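Next up: a single chain in structure tokens, the form predicted on its own.
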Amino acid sequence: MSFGLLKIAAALAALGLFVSACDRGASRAPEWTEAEVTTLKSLWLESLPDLPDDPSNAVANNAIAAEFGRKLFLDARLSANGGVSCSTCHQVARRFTDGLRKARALGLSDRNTPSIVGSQYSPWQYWDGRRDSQWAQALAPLENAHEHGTSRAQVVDTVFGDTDYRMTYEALFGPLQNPAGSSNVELNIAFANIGKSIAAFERTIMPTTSRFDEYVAALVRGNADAQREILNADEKAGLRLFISKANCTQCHNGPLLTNHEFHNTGVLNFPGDVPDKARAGGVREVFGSEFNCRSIYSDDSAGHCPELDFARTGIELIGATKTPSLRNLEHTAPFMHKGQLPSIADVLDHYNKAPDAMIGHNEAEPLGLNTAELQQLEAFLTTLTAPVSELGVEL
């Protein structure tokens, strides 16, 4: 071989070594920056803090109360026609929703049934936050004419007349008076205790590990093979959009993917529906509720109610609804507070366009995502699906 050919061969060999070194370097380059990993870990279910105490409910963490509450949750006798229970609208297979635009029990409700999975972490209940505890929320449907349509006396009488229920109630709360001879305060105490038992059960309804959580776990362990197996390229691209360009984490943050706050996002009402003032009305209702944190039926003798003390009441709340969790979206359609949007794709299209609000001001800005990006974002959101855990039993 001539000297010239040897020089060319050497040059090619050196180039080959250079390219291989670059390839090896590229393979070692991290897929996520340190800041991005921190964000992903903040959304990871492993980052969910311990369940907060509820000082207003003395039996919140009592296992007997939780089992009692589970039975009450399933009991259709707690309704005017004997055919409606809490599980009528909060169905396990649908992640404690009902698949309807608006909840239907004795009648048609004004809003969509929200999931109660993880709701024990929220300081506010309902789309408009009109109750400030799970036990106060559990009481409201019982008296609502469109839901259970019953009365406090009937609910307490059902417990009083059932031997097993009565024995359990008295083991938890002390003697139960016959509602027929009870004063209003005695009746309300018993009614509130029933709500507290249902809340004790609902506190056990927790989200479980999704594919997204498994992916973050593999990322934390540095297991690249597992990362590739758990999420595909589109799902990872959607995740990147979720925490960056789409800015979803502005509201959907933390392990439950919600900030538990209220926002007007310009969702249109159905034709014929009156524009929904949402939180602007809900905040007034929670202050007026006889079962709120400050009521005589709260078990917190200190009356420590920071959420009520610092609740926002401004005009920015007009049309604002509570940010829902994004976990288990595949099983909780249709979406939004009146079930206006039938699919995840419809929700993403809505946020991509960010139309003017019918009432109040839409806080959202158009996302500017193309069709492929919207599909990738949807692909990621489906990775948040997981089974539901509650008391270790099937409802």
Given for the second form:
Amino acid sequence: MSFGLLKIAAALAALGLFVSACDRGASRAPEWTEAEVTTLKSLWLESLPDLPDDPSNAVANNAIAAEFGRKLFLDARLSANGGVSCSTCHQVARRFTDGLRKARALGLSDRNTPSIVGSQYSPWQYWDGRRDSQWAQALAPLENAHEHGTSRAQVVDTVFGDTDYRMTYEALFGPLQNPAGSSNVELNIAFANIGKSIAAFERTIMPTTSRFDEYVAALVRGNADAQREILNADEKAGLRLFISKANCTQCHNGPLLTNHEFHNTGVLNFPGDVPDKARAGGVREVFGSEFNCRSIYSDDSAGHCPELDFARTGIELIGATKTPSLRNLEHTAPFMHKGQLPSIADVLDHYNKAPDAMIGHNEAEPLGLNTAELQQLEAFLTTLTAPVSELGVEL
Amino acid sequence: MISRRAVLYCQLISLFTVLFSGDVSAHGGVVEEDDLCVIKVNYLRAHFKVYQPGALGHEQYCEDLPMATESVFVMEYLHDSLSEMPIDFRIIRDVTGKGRFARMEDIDLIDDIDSATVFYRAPVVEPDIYLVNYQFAEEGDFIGIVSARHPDTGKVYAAVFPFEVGFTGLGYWPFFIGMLMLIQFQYLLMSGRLKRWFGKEVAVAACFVLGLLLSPVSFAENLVVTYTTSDGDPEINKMHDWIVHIENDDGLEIEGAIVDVEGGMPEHNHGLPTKPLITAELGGGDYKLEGMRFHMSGYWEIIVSITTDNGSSKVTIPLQL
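How about the form predicted in complex with its partner chain, since we already have the form predicted on its own?
Following is the full complex, with the preceding chain placed first.
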């Protein structure tokens, strides 16, 4: 090695020492302000409150019902062609989504398959909130011609004709009538009970710890080394943007990273479809839903339905869709209510531009983030993934 | 004495009116009002816009469309009764030979409208917004016809709007507008009207101010609204109740008032996620407000409208969450 090269090598080594010293120095200074730590803790899975009761579903927390619901969830006999179960679209490996733009079962449905993870905390189900409980939601695809394409009589008949199912049903809900001789109300009660069992299973599909949650745990414990190891510099920079100038936490807040509310963010229509009216239609539908909280099929004898009582209506809801959770985001592409945007980068680009909405108005404002910042945000969003093995669901 | 310019001005205005506006005011069509594209179905108005989302993304058009491609027509009602009326939507190839000057009378003269029709959507009541998605197969001149049937009287109102697909130029509009502006400016300058109008404007402004002062809203005494919540500081995403306390600035509690509560985030131009209601008057100027929920942190305003025998007033509660 020549003397010149040696000098350069020595200079580089000195620089390296200096940089690492700076790095150590920087890590001693508090990385997050007190207010930022409060925000980070609010997004932490540890902050998730206990699952609220569902008074409309008497078996919501019943383990036997949950196991019965798990079997029903997987049972393709609950479809017109014997080939479609709930898990056709809600695939556990894809965090209960299907990787398609719009759900495809017996036919092509109208919207993208939403994940089930965390949906037990939402007062509204579906992108447009057209059902107000998990059990009422679980019934709708069974009778939708593009999904399971069956009928409530056939569903009840399947349970009636299967000895194991019938015994479990009767242990939970009492005697099951032969649907052939049932009145409409009797049939609907049995159908609703089947939905309530599926919901009991779905309530067990809880979000689990992601790298982001481990990072916040390390932060709370003051473990600086762990903090450095868990998230890299880009991911941390992305997290900082997420809670500051990218405005993400305006809607993606709380430990599920959703406010469960409806917002118009100006996504283009799906090719060939008219723009989706979304919540404007959904709120009308939920009021008319025969299995809503006010129906005779709800188990809440007090008839207490605050979500319906205080639901907002009006033109402000045109084109507004429900904020999805961001947990497990990297496994739930494509994104938006009709899967219009294929990748996380496309979604970030969309919010960065915040274009005018085709219908209603886009609530988001342009962000003015540069390419590096968008990449940092994307890096952060991948830290919200939890391993599928930890979902605690065996299918 | 009438100057030659005045005559020319009048002629041009007449021509302009006949060609462009006369049809619209008589029957209905698409016009631009204050940068807003509006469709007039007789007296019923809707914000009108067209997108070619597949090719041109979020770009919006008023009438003429750049390409023969997927096109989404949007009518956002500016008149509530449109949300209760069956509306149909037809697009025909322009077989009238009238181009952009085609009117309803010309449509009525078409013998076989079905054979000229490229798209038809049968009457349907759309309660929120009216939407059509049509894939144009070819460029050319087209005419859109929107009709709405009044649910009570059965009367049918229609709007006719000729448009071009594969539109590249601006047609005669810039020419007409340029001519008009030039002639009007010259006329005003020569006739001395600019000065006289200046005086008139002051009078108009004075009328406007007077109108505001005499506006029919009467204000009650200054009211003070305070609140307590069921859970301490409002928690994001959690439905909770408030007790709203109303008194005047002399400390007199206001009882028996009709109280309405609205709210939202002015910076985001949206309201509350719920529609909270006063469910009980608790006495002593206290009112129970149920169904409150905030779904974002940030700056909120809660607007409490109070109506008593003395009149109405609104009190805004600022809230930083």
